[in-house]
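Just one chain follows, in the form predicted alone, and it is written as structure tokens.
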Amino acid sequence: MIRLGIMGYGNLGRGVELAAMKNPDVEVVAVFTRRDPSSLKILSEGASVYSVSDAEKFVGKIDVMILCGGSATDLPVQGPAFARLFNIVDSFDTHANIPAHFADCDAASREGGTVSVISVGWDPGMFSLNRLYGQCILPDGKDYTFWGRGVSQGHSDAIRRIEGVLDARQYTIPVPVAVEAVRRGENPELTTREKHQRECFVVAAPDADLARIEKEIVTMPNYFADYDTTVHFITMEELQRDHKGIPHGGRVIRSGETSDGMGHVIEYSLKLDSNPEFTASVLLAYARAAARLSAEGVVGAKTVLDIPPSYLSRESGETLRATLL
């Protein structure tokens, strides 16, 4: 049995323990949250929650700590912090920023003699594999990712921050004149604005300025100014109604030639009625690997390109091989 530690309790940290039901081999023994313990319930029996200053007391009793933070302030501390203490999983995804994370996470690991699996989900993560596959099977080739269509929960922020904003989501949408160009392995050059689309649904205050913040919405640099942008203003029973889930999703498209004129198209896709419910589930996975790496004596940083794909399964390499090959 892999004891898990969970930390952090947003909707990526119930994500976890939903995955965990659903794993006979592993078992939540303690969520690590910064708000009052005692005003959270959770999903697992047999665990409690303790506030984030008492992790360090369950140094080895904890196999792998998941941590469920955010990419932007929290996982950049918490990863080499934690990995001095605890094996580790987790989901940064700012793609930037990884190579320097993996840095900082190794020398942690290296230092407490635990495994860091870091950027685990599906982009990067399952993504990522696939990307790598089609760079390695078709070498004279271009890789295409689309997003979408979903909820992305980085943008509807930027949105809500806003002023005379009071709620707002929006999707990414993939064109699809784009991505059939692509799947008909035409290997087209394609700009921001001509891969995908970005649709708000924003909830304005009463008395706000509809015209200053559609202006504000459709030129905001870095989120907005780049693409083709639809604003819909509506009320908050709709925004509730029609929007309260978190969908996602996306595809990884790899067009090349084996020789000429002998076309190949690679495409792997994955449509998601919770993007944090599907991402838990891949952290899972990959804690079961850390868990594994670490029982072998492995030491450091690794990343989904790094670890085999049969420590991802519960199963004996020899049920893999008779049953999946």
Given for the second form:
Protein chains: 2
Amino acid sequence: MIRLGIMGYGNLGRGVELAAMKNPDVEVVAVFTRRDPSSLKILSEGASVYSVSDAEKFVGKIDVMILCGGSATDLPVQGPAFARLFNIVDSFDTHANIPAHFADCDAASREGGTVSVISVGWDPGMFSLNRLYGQCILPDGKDYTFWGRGVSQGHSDAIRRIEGVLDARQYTIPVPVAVEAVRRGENPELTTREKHQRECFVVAAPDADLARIEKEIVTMPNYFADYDTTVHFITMEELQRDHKGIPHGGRVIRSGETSDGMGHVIEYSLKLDSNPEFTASVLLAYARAAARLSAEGVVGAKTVLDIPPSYLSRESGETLRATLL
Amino acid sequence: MIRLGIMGYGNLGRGVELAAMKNPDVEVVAVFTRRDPSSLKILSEGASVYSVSDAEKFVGKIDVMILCGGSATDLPVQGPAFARLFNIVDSFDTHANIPAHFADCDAASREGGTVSVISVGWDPGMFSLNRLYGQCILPDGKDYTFWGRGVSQGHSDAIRRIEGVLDARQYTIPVPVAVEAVRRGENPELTTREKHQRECFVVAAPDADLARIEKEIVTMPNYFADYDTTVHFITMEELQRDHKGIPHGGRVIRSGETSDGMGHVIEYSLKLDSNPEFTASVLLAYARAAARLSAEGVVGAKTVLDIPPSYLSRESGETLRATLL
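For comparison with the form predicted alone, provide the form predicted together with a further copy of the same chain.
Next comes the full complex, and the chain you just saw is listed first.
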């Protein structure tokens, strides 16, 4: 059995618990929280809740610590801190800062003799893998990533910060004609606006100026100004009834030629009812790989690009060759 | 530069030459044939054509030998024979015999101190990888492989063996309603007939009994009897004009739940203008991996499931992390 610790108990931490229930070779032994441990009710039988400050006592009792905090402030600190003590897996997803986070975790893991697998999930993660495979197989080509239809937490939060907004949900939507052009192998040059649209469902305060809120949304720099954005004002009841899920997805498409006029299109797509549960399931598969790498004496930071696919599986090489190839 | 040898100069061997032109870090140094070497005109500048029996003289001059023969009779012999001398990559695709071929090449590679990467291509190959990743991420689920629309050489050959048939081309076609049901996450149980259809374009001899040929095709055991098969009789001119390509493709779909009612669908699809050119491009990427593994002192047989994705790339880990994650 691979003994897991879960650091942080939000949507992602709960997703890891659910994923562990689908994998008979792992067990969650402890969940760590910054909240009062007695206030948490967890799903895993046989596991207990502890304060983050108690984590150090679990050295030798946890094979892999799965870090379920956020990329903005939690993971840059927790990654290196816990990589000194445990094998870790995280979902660090601030793309521009991945090299620095990798270096920090690598140094900490080498100090502690552990393995850190960083930036695991679907983007970065499975989408990164598919960009890599696509580029290596079709070097004379172009790749495209489309996200959605799905909820963007960052964009939803940005709307919630507008005065007069009580709650909001923002969906990122790929533009169908752009996806179709890419699928036909046309390798188009696409602007931001041509690739994605944004659709917002907003609950406004009773006396709020709806026209002003809409204008503030659609003109918001970075978040909305470069996109075609639609705003729908709905009631709190409608929001809670129709938009309570966290679906997401998207696709990576690589299109290229192997000789004159011989075109090929590789497409990897995800349709996810729950973004955090799916991400957690990827984290769990890579926790298994981290445990195996560590057992083999490997030390340092890794990403999904570095890890042999078979390390994600609990089956032997013989079984995989006989059943999957 | 990675120095490549190409063993066998059919569609696949020519595809490897084309792929080498797209990859500036490799060069083809020799093409080996069982035909008269002086009868072959190859594409690679700087490479020469030799008899298969001369291959042994190239030990130390070729980093990876890419075996481009067939799985029925060539590769079971050539794999172990050349794995004793060179790092090899092959596209062995007789699924049931992969474990035995792996064992043979592994033993030969260990004897010769080489790396053999076997069963590389898209199925087995990229499809196998996607079955593995899908099963590891969504263990509570089901996967489906659909092939086509594309030319099946084996089925085309089977039709050509019928009396009165001058030439034929057979397309394997996935059944759209089956694909849609799988994409909706319904995890249907599908019979052979429900998954694929077969469409045949046949050139018959002028005096042939078309009704008899059609009946022999649609009732042929293993090849056609279990499928809905359509037969079109066409002229030789039409066949050569409209069916000269070797397109193929298909998709691997994994659908599963992470908790009650939370469903996810992962789909990997290929749309290929040229089956052999695409397969050759995958072989080339894994030849790079074989060279790198061998340079690191690794010995023995590997499959796509065993090889870290980053080994397919000529870019450094730093570059890959900065640009692809």
